[in-house]
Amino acid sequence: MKMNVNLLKLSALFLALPLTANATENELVEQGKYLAKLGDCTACHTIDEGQANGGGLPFTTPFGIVYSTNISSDEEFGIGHYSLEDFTDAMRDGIAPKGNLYPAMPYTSYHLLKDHDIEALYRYFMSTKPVKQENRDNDLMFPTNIRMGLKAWNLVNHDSKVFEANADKSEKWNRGSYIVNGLGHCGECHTPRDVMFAMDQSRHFEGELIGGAEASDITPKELNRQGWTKQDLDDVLRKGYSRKGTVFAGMYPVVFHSFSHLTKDDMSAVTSYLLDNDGEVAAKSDTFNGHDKSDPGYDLYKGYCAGCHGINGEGKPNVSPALIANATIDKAIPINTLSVMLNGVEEQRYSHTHGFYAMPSYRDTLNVKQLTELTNYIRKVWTKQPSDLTESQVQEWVDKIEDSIADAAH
């Protein structure tokens, strides 16, 4: 699913220069098509058995289920009857012609979009194939099922301010910030929520547990500590795998539908912003501290992990990723290490020739003592993280993972 060369060139041209009143309708549509990929719109507004942009995808919240809506050009069920002003209000303030939208639609990020990009998106969606698919009713508890309450929520939690460049940063950095915080809406998953379930901007990008896995800490401080380079980020966002490991859980479709379509310049801007560095970033030396066969975790690793990941954690091409330099295991709190042990990982196919086998779940195989020993051993051999986790700590994290899975299922 790659954009053709002409479209890439066209997109790059329009991203470099703001759209003007002289832009043709076709140019606006092509620009909007590219921007819609950046926003991951189709992925959230399309169900497996449905037509593109027809809506109906469920989003589980603590208050019940919100279903994505039909955003095709159909005038009865979609947004074909929207004016540009209607569309702008929905994108910036979460206000549609029929009332307030739930912030499962990330207008809390999209408000940053500039007028010319909103117009390009509008022209694109008005050009899409109309889908005669009726919207599903949300299944929310009282009083969250009353949309009027969203007016108060927005008053307290939402700022509809358009993106403003940081004068102390470069044009490239600002472009990356615009993509990541705006259409990319990365903060919606990677930023913890406060008591009102709004993004806690004081903890911007510090990570959040969603559906049994952590949307990782992607602050420049953490990414630089882990030794990510721009090429590593380019690889993982464009291909789904890199020297630093692979994406899994909710990030896999984001790569497939959205970030894999970025132009070279836009990806460079994104990586510059995420690392807070316009220059090249040198790779750090990999950590391999050697095996300790007297450690109880050694036999667990050899028995359950080495067959795919290699005895020295080198990984196997098209089978499993390496543990050497793997960012998932190099975290202060090993939520995702435990998550993949408990839940496994589905097969990941990145192309016809590249991908990794599924990893089995060890939920019913390893007890908390074994999970603790294995996690400590992995940290001891391939990271500089402390390897003295206790069973009570691991049990607490396992409980959090299970609670997160339960929340996502209801």
The other form holds:
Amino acid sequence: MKMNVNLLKLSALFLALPLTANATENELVEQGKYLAKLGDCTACHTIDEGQANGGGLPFTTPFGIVYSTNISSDEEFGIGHYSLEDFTDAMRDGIAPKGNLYPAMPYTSYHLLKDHDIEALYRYFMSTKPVKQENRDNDLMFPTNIRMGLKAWNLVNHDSKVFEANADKSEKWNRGSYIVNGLGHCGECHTPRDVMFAMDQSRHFEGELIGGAEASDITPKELNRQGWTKQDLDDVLRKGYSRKGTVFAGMYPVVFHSFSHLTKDDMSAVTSYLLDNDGEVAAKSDTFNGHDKSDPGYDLYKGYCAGCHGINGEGKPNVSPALIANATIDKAIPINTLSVMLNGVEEQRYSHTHGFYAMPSYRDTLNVKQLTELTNYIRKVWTKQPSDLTESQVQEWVDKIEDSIADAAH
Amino acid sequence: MSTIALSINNKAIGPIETSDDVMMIEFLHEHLNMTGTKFGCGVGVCHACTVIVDNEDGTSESVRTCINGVSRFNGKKIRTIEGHAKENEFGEIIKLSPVQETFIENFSFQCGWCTSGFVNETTVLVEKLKLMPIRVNEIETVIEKALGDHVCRCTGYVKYYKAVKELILSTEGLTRP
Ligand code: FES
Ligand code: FES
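Now that we've seen the form predicted on its own, could you pull up the form predicted in complex with its partner chain?
Next comes the full complex, and the chain you just saw is listed first.
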């Protein structure tokens, strides 16, 4: 019996041998595959029901429509003809063999990537299934339709520096920063943009309105104030829902395609970086200040919200998230509270057993007075935010939300 | 406690006291014994529980009663499945509405669980088209948009679709050249 086991081991060794010759290449491809998930490349470079990495997804920017390109290994239509140097230039500086890329491609974040990771990504993309799909022409207005202008834009707005660790911080924090700011390219949505449409690094991660909803303020200051623990962030980024609420709008596909695939160590690095804390973070107690039945907002809450979110904001498992402890309603400026009321939320499935049903849009149902009363009421009952928003403030935010739907940018 | 007074099928109801977390469908079933509005999923997905709310500006909208509390309907005029057919003085049905008729002619439903929702939604649609007629080639998209969220477990959707299409085409003023 013993001998048989040894024989088995031996034959396993022989079987393994031919493979090891290729191990570094295969390992690189595997690493690249993981990194491509972190970068969420396929999500932007694939149209619904299209072939993976074939490109063609439209991005509406304030300057017109930009279509993502074919990044499959196809030599004619994709990037199969790229050398590693070409690929590096595209990732770091947005310079493709055929000309400059529009900064909808987040080379403005990817430049942080280390050489080894760029090579792994390159090997991976060269191993993908070639897709015979021609790139679409962009539909941009003058002068942004002239690619030459991008050189000037890059000169002023782009810094192609590779990631440098912050010596004052731990290795874990630095790994988190590398993921979040590099491949994760979180700043592309969460950092406000300046007049040149570049990320305004002086307001790093302070939040930006995109396509009718706000990519929230994810600075450590705000996340800690709202009472996120590491587990909460791990839950929301990996599963899409947490004690602190759920992801919606543009963040839902990011969780689905990208963050849910993070290794345990990488997720722990990300949450340490986001909360700027290597240790555990204790949960704060939930806020429920009780109902004020004389407030006109109470009637609105009962009539429009309580059916799904529960009379005390406790939510319904697999139907709708709780308002208790929900970070979306606990913000100084209630853009996202108003955004979900106006736009509703699409049904979201996170796994076979978990998901939330759609929230209806109240755009044509609630007027500004009602939106104001309801928003103030929700803040009064479930947050420590002041509940004295005026109708004119709310109108202003509503207008901003509606405007941002027209020019949803990456 | 909440107090509610409203008009249902042109009849004044209330003021009636209910507890704060009562959804409209419970109010219809338990307080008024109006059980024509069907309860399916209870979480806003199947649309079986849809009723019609008539707004002051003359427009009407469909609203799900399982996820909306009674206070949403306070002071409003609503129509339920019980209000479509004409009745005689003894409360006997003497004539169905055109929507009901076309569904019966096309054998659109079987168990009837989804019917209250389909009848109300289609009625809202027909009323909308009266104000804003559509082109014939838009019919399919318009029906899909209006009724696409309604779930039927029995006969499938083909017969509902066929019935609604027939009704739109045969009613004057709903389509334009
Ligand atoms: S019972 Fe109301 S939508 Fe299903
Ligand atoms: S008739 Fe039975 S569910 Fe539609």
